[in-house]
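Let's start with one chain on its own, the form predicted on its own, as structure tokens.
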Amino acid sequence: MLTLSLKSLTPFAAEVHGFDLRAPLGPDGVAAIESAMDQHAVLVFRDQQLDQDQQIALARALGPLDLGLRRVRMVQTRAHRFRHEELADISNVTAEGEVAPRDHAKIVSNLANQLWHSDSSFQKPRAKYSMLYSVVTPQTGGDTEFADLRMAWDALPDWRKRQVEPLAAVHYALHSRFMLGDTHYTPEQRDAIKPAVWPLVQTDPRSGRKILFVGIHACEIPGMSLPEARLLLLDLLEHATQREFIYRHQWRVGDLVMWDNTATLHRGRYFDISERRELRRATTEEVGLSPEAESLAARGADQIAHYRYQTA
């Protein structure tokens, strides 16, 4: 059976050594990422050489891919650069291949992705495995950072764990962006991606280990004041953004990262928009859900069937 070298660098994020992406992974080499994301939940591969053919490969072979806003066209109406439309463009680089001005739309998605969060858990199925690997990276800043929501649970004090345990969150898409100004959607553009409830207190199907699932993303909790609901929310998504939890990712030109969309969440951070910054990501979808999702899943969509995303 094949197992990977690894090097741990946090007690959830390792570097994985001597392993070439570009080779088709085949049975043993996805459950050999399989298993060392289920212990780590961040992987970092050094010194890849990925064309766009080979990236999209790996993550088909991981999983059904995920498509995430661009399925609905909610956000990128541009032109897209990627041969594979399944490739997301993490860059603030246009269509014609310049750096975008300060007051182009794609801005507001670097800024967003500078928020805690994780890849699609505003639908369902949500995102499972990300795939971003880097192409081009500014003199300075554009740090990518993960926090390990299985470690925050741990920390929970118990008396908050009684009280979370029962909750469950609404994930919608755009608040994240109406928290930074950008509102200039059409009613259809709101309501393209239905908001998905997840339990905030979950158990990974495979590791075994409880997930306390907030991010940005979550907005609402079903049967609480939206004032309570919303300081709750800040309260556990700063709790489990301590820097205990964190593992901080220096990109250089090569690497691909992979992470754990559903046990953990990640932000970009600060870099000069007017450098030139490009990584692309495939993602995977969760095929597999948490007990607790699938107890939320069989009781039906009563929660969200009427929602609409509340501003007071």
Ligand code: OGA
Second form
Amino acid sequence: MLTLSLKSLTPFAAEVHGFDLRAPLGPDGVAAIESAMDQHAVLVFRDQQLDQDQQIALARALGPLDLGLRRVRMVQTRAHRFRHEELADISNVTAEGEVAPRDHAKIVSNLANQLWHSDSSFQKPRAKYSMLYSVVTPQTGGDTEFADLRMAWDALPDWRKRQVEPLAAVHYALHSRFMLGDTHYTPEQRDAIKPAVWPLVQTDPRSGRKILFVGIHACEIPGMSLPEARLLLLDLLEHATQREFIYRHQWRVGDLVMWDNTATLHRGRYFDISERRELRRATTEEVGLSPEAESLAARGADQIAHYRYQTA
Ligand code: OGA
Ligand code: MN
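Mind sharing the form predicted together with the ligand? What's above is the form predicted on its own.
Zooming out: every chain and molecule, the one shown earlier first.
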């Protein structure tokens, strides 16, 4: 059995040494990565040289690929710059390869990545592993931070654990955009994106530990008034993103960072958007859970029929 050579960076992030991600991942490689991910939740592979096809092949070996919001055609109408639709363009570059003007739709929509989130938590299945690969880094800023949701749960006081354990939250893809004042979506587009309901407290299907599943996509709690729910979600998010739960990644060209979207949240940090920053992301879907984990994930789904996103 293959084991990765790991150097811990924080309690939940580790750097992997001597692993070339270009080589096709056999069952041994998949098992080694999954086991390291279960243990750590964020893995950093330095000095990789991945083209688009190799990055997609790597991700496919780890599971079916997630399209995120690109699934909803009515909303995602921009030209795609990559050979694969499954590759997310995390850059400020136009389809023609120029740095985009500040008010370009792509810049505006990627700015929401600077709010704490779990990829695709607004849909089912949600994202499992995200793999972000750095192609061009800006001079200043543009780091990515990760927060561990298992540590967040463990550190809650008992009264808070009892309070949140029975609750679920509605995750809606446009909430982060609305928060930033990006409200140009038509009623048809808003409706085309269906929210997902997730329990606030879950057992992480991979590490077996409990997690506090919050993030910026969580915007309502069924059965609770909107202001009370928003305050609670903000409080929990603040708790989950304390400095001691965070790994901050400073990008170098050729880094591939892989994270588990159930066990962690992440956000991009400020950079000057007139400078070029280019990353590509491939993400797998969380499928094939145990029956218990499936039924937990399905909890709250019955409430969705009555749910209507409140914007005003
Ligand atoms: C992402 C993301 C953050 C960043 O690619 O999913 O949130 O730093 N990126 O660009
Ligand atoms: Mn993201």
